[in-house]
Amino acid sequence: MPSPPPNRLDFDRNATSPLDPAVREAMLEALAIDLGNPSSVHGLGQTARRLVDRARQQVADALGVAAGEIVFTSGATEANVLAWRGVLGHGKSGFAAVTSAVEHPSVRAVAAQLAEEGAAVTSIGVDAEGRLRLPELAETLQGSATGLLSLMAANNETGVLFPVATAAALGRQAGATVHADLTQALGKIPVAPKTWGLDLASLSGHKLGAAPGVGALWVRRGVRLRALLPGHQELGQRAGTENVLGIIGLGAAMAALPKRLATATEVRRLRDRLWSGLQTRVSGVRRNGDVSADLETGNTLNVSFADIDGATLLMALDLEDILVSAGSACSSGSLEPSHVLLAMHGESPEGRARARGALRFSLGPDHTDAQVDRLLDLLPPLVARIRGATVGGRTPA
């Protein structure tokens, strides 16, 4: 199996995780055993149950949570879309959700979607800092018959956490189900789906150390939903054979969970030096989100870079086999600002900017000091040969 190259840099650890150990370990026992489909009766295919079954007690119990609650996903995009259309159907006229403005694109995509079909969608704001407007939500539940609400734990872009269990309360209070996408949250903060208040809960392996293409909604007992696939699988929910070696190691990952979080506060301590180093060696930068240590997850660095363009730089530390995300996606050919960050700046020029120049830095449990002081030495000469280059004409992005 090949390695990464020796002087990698990976400091986009929201957008994927390295395999844990632990994961590798069980998916290669798993490997070494004659499967068989989980649904047979036969003696392979039993097997491949009880594997599949001791990974949904794994996740139930990372959850706090039953095991005949938890239905696997191929991830959290696809937990997310069971969840809302599992709630309001196909879009009928009279059916409302609400959500935020800061959401992940699948749970924006689906939105989006079921408003085309009839459904009402609100969104809630955030504010600079990117916290929800908590008083915005409280109104716009109270001035309807909401059908569903959906709140992500904490945002990818910014790490800046959302008072799920407040929410949840309130959506309870108007009869909402209440769903949260806990994809960036676990493993950087302790969660509670039932004690939060919560109906479902989405959450994606490979953001914590499983293998890509595997995850899983949480169904609290008595919800019900439409199914995307009928069939027999998946407490009715999802029709197909199990991707069996995917969710030994899901199972794995959520098991490892405690020794991920006994890290968080060195992930913490080595942001925060990246910050200080970044403050220090680079002018022109500001941070987005709360700062606020119990608002936050505590690895995510999102900065903005004055007089730059995040996309640009992006590339040029690519070039150098340093690995962070850009605050754009590229769309139909054309760079659009973050979404995230347009909601928490404004739409206006110098918000528009501040969307172009961002960056952001997110770090796991195998982040090294010297890793962190190797990025702020590359970091600050790419930033002013990038800056240079705009002096004769070009305009700042």
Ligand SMILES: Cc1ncc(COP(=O)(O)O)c(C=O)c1O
Second form
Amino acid sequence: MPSPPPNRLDFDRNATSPLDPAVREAMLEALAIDLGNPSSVHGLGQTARRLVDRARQQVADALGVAAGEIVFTSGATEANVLAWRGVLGHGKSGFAAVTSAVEHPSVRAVAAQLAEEGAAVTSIGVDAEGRLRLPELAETLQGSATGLLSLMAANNETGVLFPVATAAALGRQAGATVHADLTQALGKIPVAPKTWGLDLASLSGHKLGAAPGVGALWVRRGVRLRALLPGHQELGQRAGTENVLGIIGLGAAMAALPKRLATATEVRRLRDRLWSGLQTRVSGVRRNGDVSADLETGNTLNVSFADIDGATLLMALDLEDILVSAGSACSSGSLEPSHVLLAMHGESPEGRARARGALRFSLGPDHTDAQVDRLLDLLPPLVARIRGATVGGRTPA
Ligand SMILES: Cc1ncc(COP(=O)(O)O)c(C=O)c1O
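And the form predicted together with this ligand, for comparison with the form predicted alone?
So here's everything in the complex, that chain up top.
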């Protein structure tokens, strides 16, 4: 079985996570048998159907909802797009949506597309700590005909949590269908979509130890969506032969969720150890995002390094096989500063410099003290080297 190179330090777990052993086992078991098409009525097809239905039940149990409310998708991106287009596209609700300025690019993209098609989309801002401006949300929702309120539960770049239940109550009062992107919250904090008063919730398998390319949208019974891919599969919400193997893995990952959650305190301890170490060993570091224990996921550390371009540091770390991220995974290939950090710190030269100098370290259940300490040994000389080069370049003697 392939295992990662022994010296690799993977601190990019908000981007993706290694396969959970329970997921690997469930997928290997399924690979060993003939998997039919779950839509076939014969025995072979029904074997696949049973496995998909078992996974659906596992996902539902982990969320505290009914199996008949789970729609499997290719990931959280598709779940987010189905939520947005599904609600705004069926013509019953108002063609208006309210969201935040710091959502995942998948939400920003579909919001921009719908705005081009004439939807009124309002983005609520955040404060300098990344917290949602609730009064602004309340004011926006008041008296408006909002079809959809869509917010992330936890931010992928900073780990800051949004008060989803409070926001959902405001949204429902205003008559909106309420969607939350649970992708970065699951496995880090307990989630309760029904209790929180949501109508729709997205999740992604590969952030939880399942394989990339599978996710789900929870659709509260009674909520009507217009299908992106019309057809008979997935409650009529998502046509196409199911990703049987991926779905089996997602079911196993969701069944293992309590085990993952039980590691949250230890993950937080290691993350805090990393932050303390960085503060003592590297000058000019500033943390991005609210650091109150109950307001963030506990696994994410977003740090701005003064006088450094985050992308340069990221590449230097990559050469040492140390994996981190500059901003969100999807925008890390570009040189644009993170929209999340710009929303927090503003577009002034200082705000942009802070965003440009940022790196995200994100931890998972299998990290160790030794790995954190190795990172703390390797990082300071790289920072010093890049700063030396930058300062030398700027002020030639
Ligand atoms: C908050 C959030 N939403 C959605 C996604 C997209 O998930 P997927 O990779 O399953 O499409 C991500 C992935 O980074 C995310 O962090």
